[in-house]
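Just the one chain here, the form predicted alone, laid out as structure tokens.
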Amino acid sequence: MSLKPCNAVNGVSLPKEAIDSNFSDLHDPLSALQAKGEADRCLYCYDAPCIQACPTSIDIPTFIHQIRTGNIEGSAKTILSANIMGGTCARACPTEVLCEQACVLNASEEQPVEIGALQRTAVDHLMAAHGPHPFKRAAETGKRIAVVGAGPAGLSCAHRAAMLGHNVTIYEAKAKPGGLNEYGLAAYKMVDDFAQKEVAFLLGIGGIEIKYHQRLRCAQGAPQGDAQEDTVSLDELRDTFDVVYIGVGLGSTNALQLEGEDKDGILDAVDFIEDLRQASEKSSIVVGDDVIVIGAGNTAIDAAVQAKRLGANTVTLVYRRGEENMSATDWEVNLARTNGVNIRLWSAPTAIKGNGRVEAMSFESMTVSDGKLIGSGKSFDLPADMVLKAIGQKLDASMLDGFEMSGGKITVGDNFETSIAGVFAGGDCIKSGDDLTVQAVEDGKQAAHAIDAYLAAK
């Protein structure tokens, strides 16, 4: 078995138009008429459950009413005042299990209001106008804040802190800002370089500088990662800035713990997704004929669907438990099936086969006994020339010496301050909710207010 460019299936090249179509926008934006019609469906509930279901507490009935009355710019400001990354969240947030699931129209067996699509309508309109930034900075405080990580949590914290009058310097390990919005979401969810456009819009507030290729130095002090990266220590940041905010996300992945995991053709799904997102030509990405994706979350779904859209003959997503236990939403699972992804449940990987390169994987059928997952003793093999691992990400704690940790994440108080005085944290590196962009944005926003109070008291 050999890997092939994505535009060749069974030796027949797919036309460029087919590849472009496969990675076009997953959801077409609403027209003005469609947006007006959808906004008319909202009941503008008192004490609206959709607001309570949104981690950033966007005033959803108000922004929908503003769309209904033609005040699109005002609608966008309502959204962005609560969630400055409302454009990404409109595209990638699992609204089907958050605000739209809470919509009261579900009780009458109607379709919920398309809140995500309406949110996109408003934010995209404001950004496309290229007008002045919708928010003004408070008077300069003279205080300086260091933010580690230019992902959703770090960017959200930086924007709100800048709005409160502080000056912010972001230290980002990669060449571009955006974190998972830039590197970790399926290409068909974030087309037209939207992640970078959103960051540019966010930086329009002023008072924010980003330094790239800057990684937080590991606990032992030795440089880690790409040779092009510089490192900075936490002590250096604390000496230079009034406050430090850690928003590093989850930079490491879990392993299968199987012999032969280092064989060619076995990759982390997050690396596969990143390579695809950063490729100017999708046809340059290599994909297998027979692809196995191991995992059950949205990352696994993103990897599996994209492998299929790249031209893989067979893509099989394998999970050790049942579908009801998958962390991916029902909508995402259905997306995988409609894209031709095979889903094998109750199957745990046991062995990797191949001489230098993966050729197949062995699995054991699983069952539940007395509430515990156990092997059945029955096994089967699946052919594979590419295996994508999506079994969870974890915090790289090597750079976080001195922090109190719990459950593999940084421990913070109610005000997001860590065990180190003057150092705050938020996003996926702490336990504050689901590891979602929208939750990271909320963490950053609330941490900025906590930092502002801390600086005022100090």
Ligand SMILES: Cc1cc2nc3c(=O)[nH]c(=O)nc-3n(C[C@H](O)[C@H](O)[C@H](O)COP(=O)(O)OP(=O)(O)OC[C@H]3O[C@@H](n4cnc5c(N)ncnc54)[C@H](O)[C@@H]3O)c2cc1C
The other form holds:
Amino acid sequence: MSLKPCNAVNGVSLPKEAIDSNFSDLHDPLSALQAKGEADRCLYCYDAPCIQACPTSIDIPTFIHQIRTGNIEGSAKTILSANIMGGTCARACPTEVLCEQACVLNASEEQPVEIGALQRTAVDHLMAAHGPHPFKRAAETGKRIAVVGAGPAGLSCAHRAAMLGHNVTIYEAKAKPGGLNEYGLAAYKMVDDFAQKEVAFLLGIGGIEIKYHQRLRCAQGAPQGDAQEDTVSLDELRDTFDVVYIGVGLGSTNALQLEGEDKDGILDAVDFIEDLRQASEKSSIVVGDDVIVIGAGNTAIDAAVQAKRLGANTVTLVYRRGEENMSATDWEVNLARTNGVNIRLWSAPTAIKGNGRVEAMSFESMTVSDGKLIGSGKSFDLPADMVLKAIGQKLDASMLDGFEMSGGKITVGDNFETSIAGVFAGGDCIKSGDDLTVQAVEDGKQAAHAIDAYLAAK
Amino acid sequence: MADLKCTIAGIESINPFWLASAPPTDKYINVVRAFEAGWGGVVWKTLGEDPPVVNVSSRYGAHKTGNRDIIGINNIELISDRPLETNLAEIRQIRKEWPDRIIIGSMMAVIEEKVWKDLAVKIAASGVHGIELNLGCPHGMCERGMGSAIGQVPEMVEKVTRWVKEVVDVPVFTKLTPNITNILWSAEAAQAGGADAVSLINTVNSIVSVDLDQMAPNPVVDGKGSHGGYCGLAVKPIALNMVAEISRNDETRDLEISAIGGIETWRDAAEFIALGAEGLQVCTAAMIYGFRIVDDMIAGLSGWMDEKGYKSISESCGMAVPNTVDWNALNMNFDTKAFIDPESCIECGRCHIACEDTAHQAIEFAVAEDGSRSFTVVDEECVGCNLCFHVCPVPDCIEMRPVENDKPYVTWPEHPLNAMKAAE
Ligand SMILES: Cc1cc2nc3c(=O)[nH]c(=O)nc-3n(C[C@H](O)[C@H](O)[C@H](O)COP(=O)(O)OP(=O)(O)OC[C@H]3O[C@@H](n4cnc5c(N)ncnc54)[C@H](O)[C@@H]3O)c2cc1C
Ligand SMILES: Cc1cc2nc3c(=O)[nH]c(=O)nc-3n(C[C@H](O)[C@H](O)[C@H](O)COP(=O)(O)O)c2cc1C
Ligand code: SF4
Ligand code: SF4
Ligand code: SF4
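Same protein, different condition: the form predicted alone was shown, now please give the form predicted in complex with this ligand.
Below: every chain and molecule of the assembly, starting with the one above.
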């Protein structure tokens, strides 16, 4: 599948039209003919490996077969019955390490079926038809569930719980639903306000209410947050609801822990991306001339590529280890390279230079000795008027007193129940699979079934 | 390079590839383009008495695979809808311009001796190399007592063949319809009438698909549809069998055959020749791809003949006929078993589910700890049906290996388990 090129003119700021084009769909959706041709490549495998590689276990051979028979709506239902955010996942999943990596055609043709692109074809078709919601709710159970966080983990849990007949109230700290679908995924993956359209579609099931500007706070803590925000404590939720489900994601980021980290021009990559996602005019976002991105995951890649697409003169992604250690996939690293991002490996940041505003950063060349990463003593400077930090997110645990935690995340059992009875959790705030949208959706779905069983047994 | 010259009914052609009577041979411009492309001959679009027929609009339906390839089309067109003399003048013109190419005149008429004879004489006078009797059209014309209405009654097949033979000097080809219970009855009738060759098959009666919005069969003509003639790749197996039946039947084995039905590649051509065809005719493949497909038919056929050491068409003609036998002549002791090459297996599981659900539960499926899947044939369960071999998407990944069992060739009539034999 071909990517749209990045318009970039070194040293000259980009005109608005070029920036708009840089933030249009990264790949155009398949045409009907392309979808048919691609669907025809699928072998309709038995007990297909691709299903097992999909965290939500979408019945891929069946949905592709349905595209082939012209039953596109049925195809979308097959997808959505396993993954209600099949639309976002089709756009954002790193398919190269999930379903498409497992496709048997890698062995025979070195080119897997474009499962993600086909999934988008089917789901977009159903959503564009604006028909009735494809799933029906079971008879009302009268049970009430509080969900904290309207990200993929929370929304997926809410949808499945509503389908099982429960009533759900979602408490979301922000003004909009969607979590990182709305605030975090790269802008060129989620064009045309798709995150909001998908949430509206998902809420079509009924039985779900979302309360915005509602932040979960710690039990004793004084109400915090901004003026328009209300807060609610876990005890209050447990008093009012039969079950509470926590899907708060990772609210916080790691710091470089260098002197001068508060200088102007030094930002968290997630904040930079959030501002970009929320800007109605992408060209209104100010980007540096010389941008350094510190990190090696997909957030680092997304930040670097988007900075370049905004017209930064140079964007250098710096990582202290080698390419094989990067958590970004090969496809993502290539995306950065083809967008003109320089990648400097084996370099660790040591100092921030500048007077009030960042002007340069110092790095030390790194090497591995006896399996340990050590500095080589050699150092160099890179000029920078913007530094984007993407060295990992972490769970903001301040609101989670009383929970058993492990590895910085909420501990849950097999049934997604936390150490607090009747309180469940899923998504990035627990350790399930990788921190991916699709994993959050799966957690939410499975947790809803666990909650349903819990309520039935109560 | 192998010689592709062929002789059928005494007519010599530069190659065996003729266009069958149909739209590709409908008029001057088409036929000239076909000859320029390299076709050895044409059977002109069927001619009838004046006034010419009138066709409807919306004439073809198509049967496609999931891959959007056309495997068959059906049509509800009638015979030539242009005046007889217009056609004959064009035939005379092309005969002058293309002296080395063959033109056969195709004809049909109602079952009246004088009409057949007058028309045959007129067509023969235009200089055609031969005349083909269209006794096959299964739609439209048969409702007027022509085409398959005649071809389905052996007595009438014999009669019209004889009428035409009585009045023309050129060879006569009787074109047979497949819409009958036993092709030998019509082939024998044509032979009895004196046919120099038979051409087969004409189209198969069919409804190719139903338009589920208009609730009418395709092609839809103003809200209604009719059954039509099916042809192309999909009818090849039917045609191969009918050609083989005529070739291996004692009464008809000397009858020359101009084989038609789903010939699309040199390989199809070679198969018909192997089953005893002296010449070949093509319609649908040309209609789908244009006349240029003859290039590879010629190159591929002669390449194959070189590879196999056949110096001429007549040398390879009928080579598969002795091996085409009744079921009762097959060896009951032959045993073949599927073998899966683990190196080329891509682990799609298609063989397993096919055998497990619908055959003999003979392919074991195991998942190793590292998640890799393996598919293994259980020899004791495998009956050698070939199903897995056919469904496997990887060429040569599943091989059917004959088992060496040193058992003698035993046919069913000789078999100990045959109750009829036991009763002897
Ligand atoms: C920049 C970036 C790019 C990414 N790109 C991809 C990608 O391309 N593909 C992919 O699969 N994954 C990607 N991910 C990961 C993916 O976005 C997450 O795994 C996924 O969103 C996790 O879902 P969640 O519901 O657990 O958390 P979130 O999406 O973070 O949602 C949590 C929600 O809870 C709300 N919340 C938080 N605290 C409170 C509170 N105290 N009270 C009430 N509400 C609260 C938040 O406002 C938010 O709406 C990316 C992540 C980032 C940061
Ligand atoms: C549109 C169409 C019109 C045809 N018209 C005639 C005809 O006029 N006379 C005839 O003998 N056969 C006619 N045929 C049958 C073909 O000559 C041929 O016997 C048949 O299509 C099978 O060959 P194929 O599979 O190569 O197409 C027609 C076929 C088609 C598709
Ligand atoms: S593994 Fe590939 S070919 Fe097989 S079902 Fe999945 S997508 Fe289709
Ligand atoms: S040949 Fe038939 S019986 Fe044998 S393994 Fe294959 S499908 Fe099964
Ligand atoms: S059908 Fe062929 S490729 Fe697929 S599992 Fe069986 S042997 Fe392997």
